[in-house]
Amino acid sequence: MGRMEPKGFEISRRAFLKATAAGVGILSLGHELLDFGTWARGQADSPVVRIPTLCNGCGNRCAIFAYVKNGRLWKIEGNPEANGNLGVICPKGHGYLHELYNPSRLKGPLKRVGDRFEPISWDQAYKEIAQKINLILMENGPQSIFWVNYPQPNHLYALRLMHALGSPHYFTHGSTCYTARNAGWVYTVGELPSNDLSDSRYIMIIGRNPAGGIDLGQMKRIVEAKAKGAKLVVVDPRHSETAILADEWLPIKPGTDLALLLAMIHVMVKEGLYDKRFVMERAVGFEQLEDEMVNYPPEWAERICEIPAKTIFKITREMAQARPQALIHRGYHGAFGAQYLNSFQTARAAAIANSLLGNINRKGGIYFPKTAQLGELQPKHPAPELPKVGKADGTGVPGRYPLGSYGDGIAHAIPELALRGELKAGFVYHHNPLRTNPNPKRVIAGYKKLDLLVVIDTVLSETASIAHYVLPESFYLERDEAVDTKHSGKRAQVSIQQQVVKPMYDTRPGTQIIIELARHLGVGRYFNFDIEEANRLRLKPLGVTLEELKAKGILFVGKEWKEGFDKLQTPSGKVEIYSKTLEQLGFPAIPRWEDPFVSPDPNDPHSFRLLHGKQAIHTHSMTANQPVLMALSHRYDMIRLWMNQERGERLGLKDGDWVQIKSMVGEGRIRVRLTQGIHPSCVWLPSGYGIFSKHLKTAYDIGLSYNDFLPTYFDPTVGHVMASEIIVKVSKA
């Protein structure tokens, strides 16, 4: 593994640049795909056509134009409009492109016989599927069929189709990414809020790279925010692209950021630098938050974290100043989305001290955003009963997972529920839980024990590489989907995807195929419609019609935003500093201190905390066999393993040496890049490499994935992946 030669694909700085005229991603690169001869010969005197939609380079679905010219995609440009983008296009929505004239691309349905796939027609597809759905639904009941997705426009049809056939078993990539995030806030605040960068004085982000992620929004928004004075103070254990941006970094103890929120509480509380009215009138356990609060002072979390109590002391008193024009970033999947034991806890935290500083919905502190109400399909299109039982991960059941999120449930454990025998049937839809899943030992031998494994995407990945059936859907720019609410803002919005170019292969829209499997497996009562009638049915509470939309790509829809509230989505209706639903549920009321999962051993200089994170480049494991972007890859020489510069010294490694790194469930070799921004404790993969499909030829066997050294973990509250409870031990190859 590690191999770092490009393969098949070389683009010097200057072509790239010139195929990507100025950042509006030109496709003029030639492919026989693309017959760039007969398209100049025959563009000059062809108008150029604007057509409004949604980039799919990453879950952002950032809006933008997309120009068209005698049938082929010309460029495209970021739609100003949106509240997720505000006009711009980031590397991998430029890059993302030219998978459209990709030959690694799926040109029809696939069936498995013996060990390779045959063409076959879509209604031979469906038949075969449907007949073995039915008689696994006859033997083992509808509990033993699953769908997992990372969610799209369409995900509410996904779990339509999976509530007809009386199955519980929808499933996100949340249990990998953010259910901690989302149950530590929806537990003290009631629901998710957004950060109001750009009205912020002070700004701490805590784990989260939005400019390595990437977050074109918010990075916007944090640079109006400096320009304007505001502060920013980033706490990662690695200078990331974010940290560049920074007033200040904090190289935190990876692990440890728990002990740095309660001991900037403990300061607040101690200090009287909290906003006490909003505390006294918003809020419930303040007096309880005050008994526990006096174990963790900043002196305590120095020795824990390992930043200076002064500098505590110091960020604290100055966030307390700027308040409520001051925020704790809300987070996302580092530091607490689904990383440690303590990611709970730790989400819990960051909630209580940005409600300590007064700042819940209000200017320049943390907000609800507004999102667009879509209409329901009812009563014309009656849904489907819900399931009679219950999810068998646990998600939800008291004793097992009670903060899971019923909508997410823990898509990890697919693996362990298929090689119990639990499940015996699953659909995977733009999702790749072989590469991106944790231990892919283990995830192999659970979907390869599957009776069904029909997969959807536009490429054959590793999950695709297995599956019984692969149903090949249209690249993003071929088709029209659902109306979507992803860009919500101080004013919702309501967006669409439309198709811009025609269908290069025999290809079909994800909800398309949604509605078509429905039919064939006898539940298409529920599904007597097609996109266009169902966009129409969703959009007519908002007032706009599919004509209006399609023409502007998204829309302004409702109200605008208003500082304040009458009363939160919590059992009190207040901030629950201390939360009786936890107490009951038997978990600590108020966040304590909890010791990370798995420590490195200090006695050992071979043993490291593995980490992780995103390249501006790369989206999962999606782009990696994109050519132009894994050229990039190779050129900036991007696929490293960073660790500190002393800790690497002290065991005979010089910049760009091999590296082999072990866990207990996987082994790999890679270049180090030894640098001093990155705390000693930790060394740091970048995700989106470690491919090993052999029908990804850019890609295959470049880089590693930290999936690789990742146990099967399921935290005791929402049964996330405790992502970076990994310990290596890392030697010259």
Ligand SMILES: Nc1nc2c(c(=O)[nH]1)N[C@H]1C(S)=C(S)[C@@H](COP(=O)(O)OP(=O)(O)OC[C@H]3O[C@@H](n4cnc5c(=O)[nH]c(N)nc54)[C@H](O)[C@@H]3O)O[C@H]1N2
Given for the second form:
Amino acid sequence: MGRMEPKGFEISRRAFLKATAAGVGILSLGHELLDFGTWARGQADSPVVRIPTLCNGCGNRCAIFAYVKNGRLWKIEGNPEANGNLGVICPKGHGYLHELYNPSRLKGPLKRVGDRFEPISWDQAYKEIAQKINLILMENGPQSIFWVNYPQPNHLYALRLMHALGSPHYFTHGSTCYTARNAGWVYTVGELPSNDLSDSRYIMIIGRNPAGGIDLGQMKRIVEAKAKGAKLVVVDPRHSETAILADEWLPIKPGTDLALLLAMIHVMVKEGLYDKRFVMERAVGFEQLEDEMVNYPPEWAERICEIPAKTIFKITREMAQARPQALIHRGYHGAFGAQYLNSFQTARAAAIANSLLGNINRKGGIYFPKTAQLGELQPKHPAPELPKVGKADGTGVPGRYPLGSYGDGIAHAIPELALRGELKAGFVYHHNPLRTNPNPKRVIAGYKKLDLLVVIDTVLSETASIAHYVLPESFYLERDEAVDTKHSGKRAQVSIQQQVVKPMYDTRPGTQIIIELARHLGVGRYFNFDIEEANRLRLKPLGVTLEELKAKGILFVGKEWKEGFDKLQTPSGKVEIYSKTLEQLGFPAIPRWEDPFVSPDPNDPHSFRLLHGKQAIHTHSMTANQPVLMALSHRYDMIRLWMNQERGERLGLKDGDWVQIKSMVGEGRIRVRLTQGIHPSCVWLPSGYGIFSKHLKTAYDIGLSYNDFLPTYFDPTVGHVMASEIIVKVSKA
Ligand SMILES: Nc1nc2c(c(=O)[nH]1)N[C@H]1C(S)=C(S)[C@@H](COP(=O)(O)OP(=O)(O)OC[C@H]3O[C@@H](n4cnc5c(=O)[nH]c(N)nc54)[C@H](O)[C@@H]3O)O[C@H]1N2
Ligand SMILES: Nc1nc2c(c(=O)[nH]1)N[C@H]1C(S)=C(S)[C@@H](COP(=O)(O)OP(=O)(O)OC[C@H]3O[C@@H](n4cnc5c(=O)[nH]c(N)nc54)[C@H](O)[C@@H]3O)O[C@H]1N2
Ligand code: SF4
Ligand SMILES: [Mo]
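Follow the form predicted alone with the form predicted in complex with this ligand, if you could.
The complete assembly is shown below, putting the previous chain first.
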């Protein structure tokens, strides 16, 4: 463990006593009562200890140093060497720290008794859960049990548990976030790549907002590229935080990015701007692309996406000039993660346009990062057999969702499968479907239908509130976790979340909970290890020890990234401009224009498309209850619906007025923000609010969530939520 005592952190004992002389005599620190003298002596005398770990304020899992004094967390800082955040951390990371000392945290396991929760011991909770699961297994078979979680390094052990029980039903939140984007890339270049931003000379970002939907490393690299003269073009119906930095902001009509991309491809093909050698040697299907693209000149696209044809020509020509150090960002959630009926084709078109720039695995282009290949637990700890039944959500099943990600599953199908009686019992871990899945009325009905719902969380979230058992996980700074390979880049990075302070309450680390559940469920033979042993086994092939990793927090392993490639992980080994696989499955083998599923009524002044997105100070459903972060929301008046100024005025609205929003499935009230910075056809809702768990007092009933307005949809390609296929009517409240 790295130790240091930076001068600035030491408060001298005298200064401290002076500052608190008028204070109380007894202080309550968590659950311990200390007399003031003991506490003050401890504060003054103990050194500041620096422990490297990972932030859990959002899925980015930035590498941080936590500073601890006298057993209390002092502050966190970014780890300067880390790929993902390059030494910085964001406001959510700072704000979420306060959760450690938030009195509304879960303090021990709970059991539902009627409409109340009662405390229960860990052992008793495990016994009762195991009894119920065993009964359900006997009556309904293993496929009636599921596990769903936020994808994270210890998911491996949850998957092992489901397989040990014989169930294929392991899910992540992917269908609400990124499955269209991932599939688009996978079916074109074989895997999900990264963006080599810092060495790029021309960066085009479509519906990605790393300054708000935070990615700290990306922002630093964009700024670095700009300092070297790179041009930044941001395509977003909204003037996002990233658009503020852009050389050019293209306020596209939402849902039509595919038209823009098809027109760009058209220009590259027609004017011969593409990388001919790369396409000839490294891609299949260019001839078919040429045939199809005649249909999509920029003049056609302008009528659909409302970006002037001359801008499309200009941007495309400029990009071709800068290639191969030019890229279209691989995207995440906003434009084609899981948003529209055409999102899969949009992701495909983005991948193809990049390929025509010849930038695949090139400096300044789209590249395949080096990822550490962790070791296996087997043969020492044999893995259970793979389940014999397929997934009931239809992922990977011909005729259902053949392009769907079997690994992620379709999590928002869980309530539907529960309503049909196909799923009977489940574990929800670090995930809050009641708030983050579409159409909460259906989600609540589905999850309530389960014979057994076990939720593993740190607070009484919406989902935990309806569980039969709530198992409290220790806060991230209180626990060791599975080694992580996220944020790989030019060199493979391996990182670790480790314990920084002692658990305040009767809580346990997630991996330990999984292992203990397995032992009670009679499949302990697959879990004869603890997190430490598992971490050691997994690090072994990398040639680094757990001690080294714990001392530094992150380590780089393996060889440096190199330009170029021999063979891609596609069936042809090349870029699949034309995809035979898609053809065989009955999907368009070359992207072609598809309208979004729904569109606002152009003749109705009240009709808008409802978009949503991140604000830099909140994470999904998990930070709104942080008093410091919510204070920022109020102070900067951020809990408002963005609407185009002129359209708002036509509805008789003034900035700050209350409006009523109504869709097919829900309604609600919120204040409006009138701005020039949004396309007239849509309104935009910040996505971190609308908390309805009464236990989360700071957040309760403030703002709205887009999910309240989103019907339950499954797109026909990968089964995602189609999160922006929402038409709402907005009127003055
Ligand atoms: N602050 C914060 N940061 C986060 C997270 C968080 O919860 N909070 N979560 C992390 C996660 S899990 C994710 S998935 C990422 C998401 O990261 P992003 O995908 O960057 O985030 P979003 O805000 O969903 O969307 C980005 C932009 O897409 C725009 N947009 C919406 N519809 C369209 C469209 O049809 N076309 C185009 N071109 N643009 C459109 C929105 O206006 C928005 O500015 O953020 C990560 N970082
Ligand atoms: N309302 C709304 N819905 C959304 C989004 C949104 O921004 N807002 N974004 C969409 C996207 S891009 C994504 S990726 C998904 C994300 O959706 P989810 O996977 O549901 O993620 P979160 O809302 O971040 O948090 C889930 C739960 O994890 C709990 N939690 C936090 N830390 C810990 C911990 O250390 N241990 C345990 N056991 N639990 C913990 C939180 O209390 C919370 O209840 O949602 C999608 N749906
Ligand atoms: S982006 Fe912010 S909240 Fe997310 S992991 Fe990094 S520091 Fe933590
Ligand atoms: Mo996400």
